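We begin with a single chain expressed as structure tokens, specifically the form predicted on its own.
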Amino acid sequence: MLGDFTYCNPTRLYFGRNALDGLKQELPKYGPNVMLTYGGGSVKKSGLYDSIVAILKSAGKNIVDLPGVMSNPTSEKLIEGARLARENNVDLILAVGGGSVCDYSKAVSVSAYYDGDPWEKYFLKMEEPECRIIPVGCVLTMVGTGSEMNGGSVITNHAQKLKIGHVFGDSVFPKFSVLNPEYTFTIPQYQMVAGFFDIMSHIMEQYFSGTDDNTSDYLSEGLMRSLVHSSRIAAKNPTDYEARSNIMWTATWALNTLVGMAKTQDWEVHMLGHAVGAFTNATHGMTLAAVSLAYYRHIMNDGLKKFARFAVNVWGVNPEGKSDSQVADEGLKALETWMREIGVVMSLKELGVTEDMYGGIADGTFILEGGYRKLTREEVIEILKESM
């Protein structure tokens, strides 16, 4: 490792099927006013809502309903959510779902009290909040984003066609986060895959960068492995415990910050993504999905000796007698075949993308320059054609 780095994380855990006693402990340390975020009717239906309803008012907790989070929150909802929380003097943000939801109440909580437009300051501008900020605890339904135990908020801005996820510091962390493998088992087989993918891609964002002998890269190579094992067990029998146990605590390892410690990082299949979510609003592991073999490949050259590697830790291809090149196609096809076998979305037309909008998807992808390549605009119209 040659990289110098300062490492903190905050949110503290509470993992297993009693996972939810958590939040009575937790409840006394915040005031009386708490905003209870969730997407659907899901969370009603499984009893979820009931049980932490129950919770908060034997608590003495005043509870302010903010239901209707989408899977790619908007500015207008972020609005909206401010101007709620501020009003009613909120103490405490409780997130109940997915990544989404729980990015979104983390967008809410330093926007609440900021005079300006939140969007422009936090997502266009990149600036870190000088405000109050509101606590937010987390209630886990859909793993994935890693967002119960990491500063990550991602909007979205359907007027301007942007999305834009903004890694806020230790301040906007989650307080807490209660992680139930339960709670998922209700999650239709779609968003569990879409959700799969994006931990794998997640890792991989950090994994495919940088040339030391890294401390990190030798703990996703693991996740990975883990994370491919399980998914297998899960895409088949979804209400297994032990598999959707494992892969929740993986998505949290796999975007706490732990593993991109004293490294270069990409991500640019995530800039590719959100370029593509915000011109379909379609799910955001899918969008990963469907770019991130076509990136890849357009890359594997210049991080050649990482793509091997990865061919033959992760996957278990048989180097002897190979050329680098070789084995690492070897590992993308090992991938691909896998995410077949999962079910994932395999191409952009898949998603409703039409050529016609190719231009405005290259113009709205931050081009970043920690992997082992930076993209040309001309590059990203390629590898968005070659996704087709």
The other form holds:
Amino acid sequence: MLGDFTYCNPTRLYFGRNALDGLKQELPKYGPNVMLTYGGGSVKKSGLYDSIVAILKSAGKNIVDLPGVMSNPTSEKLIEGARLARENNVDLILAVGGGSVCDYSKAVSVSAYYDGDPWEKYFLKMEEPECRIIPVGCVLTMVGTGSEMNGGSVITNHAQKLKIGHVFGDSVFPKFSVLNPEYTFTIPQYQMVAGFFDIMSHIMEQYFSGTDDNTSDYLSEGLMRSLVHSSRIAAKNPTDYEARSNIMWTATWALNTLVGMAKTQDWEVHMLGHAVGAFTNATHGMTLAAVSLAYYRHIMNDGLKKFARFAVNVWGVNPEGKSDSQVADEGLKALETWMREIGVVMSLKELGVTEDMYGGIADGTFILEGGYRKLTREEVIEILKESM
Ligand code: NZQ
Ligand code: ZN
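Let's see the other form, the form predicted together with ligand NZQ, since the form predicted on its own is already up.
So here's everything in the complex, that chain up top.
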């Protein structure tokens, strides 16, 4: 049953081969100083950086360049960006890259005019911004996180061995995002399929919770079916525009608040994945892939009806003459087959996790209550062991 809610998504999307024209339309809305944030060089190599600089210059903007936003952006890098944005009186932060660059830009947007330590305020204490927020726009080059149309921002603190996400409200969502599927063609296969699993995980985190009849779950099933279909094509032929464009659109809807509206949500796989990421700095989607099967097999009996529904409606398992638990089990086997087919990491060992890390990873795993089973610390360790 749907409870009461208010729904608004403030991000304007420009989608398709000519999506960058949208940037030209957006720029007049902002002041002259634009901070360009990007990663380790892929946007320079692809030529996208030059195209964007040309557009900014012809719009008369002053560019404040901020390169080197790393995957899993750090709290130190956040301080650097916040200082640079404030010193240069930045009017717009333009993120050109994947989820890391988008997340980072949002974190900078709420930190530039905050005088204290943003890691402590926004990530350890989960407080909301009260200061001036610099608007953010995104040009997305890597698909998966949904950061282009949500308020999520995930920052890693290596000294504290913590990776924490803050889901900010409407005022921190990107004002606009440019989504051209062709920009994603150059992503290395490993990153691409990690992104595919991240999308699947976002949907599953919102789907595997609750026992009510909820429109959101039907939307989720449709998105998962589309993802499975297109990812099979894209894993073999990464430049298939039809598949890549469908996946890009699915990723956005998988985590722009729609499919989680008015229902309980789980997110325990992400908590496990973030804790693994804090210890290994591994690729986000792969951390999720490594723990998902062990986690879902662990909680399957607590949410049996939903797992059986997942098997039938997403994977086409025939339920005739079978118990719910047989059907549910076949669904998770189909999930595993798909994971192997697209080529994601299947174990924590592959990500560099060693036995001596179990305790620390368990300590860094936030235990949530929205899913079918609230884990104990011992269960977290069991799942880590089963994921090796
Ligand atoms: O740094 P460059 O050189 O640009 O290389 C990047 C990076 O190494 C490369 N890349 C991106 N686009 C490319 C490309 N290489 C060639 N061609 C292109 N077109 O790909 C690598 C990974 O990029 P990254 O942005 O780190 O990946 P992703 O989009 O998966 O973002 C991961 C971060 O987002 C967080 C994760 O925890 C992680 O920190 N998340 C954010 C969420 C949100 N905002 O709601 C939710 C997610 O669950 C997730 O936690
Ligand atoms: Zn994710």
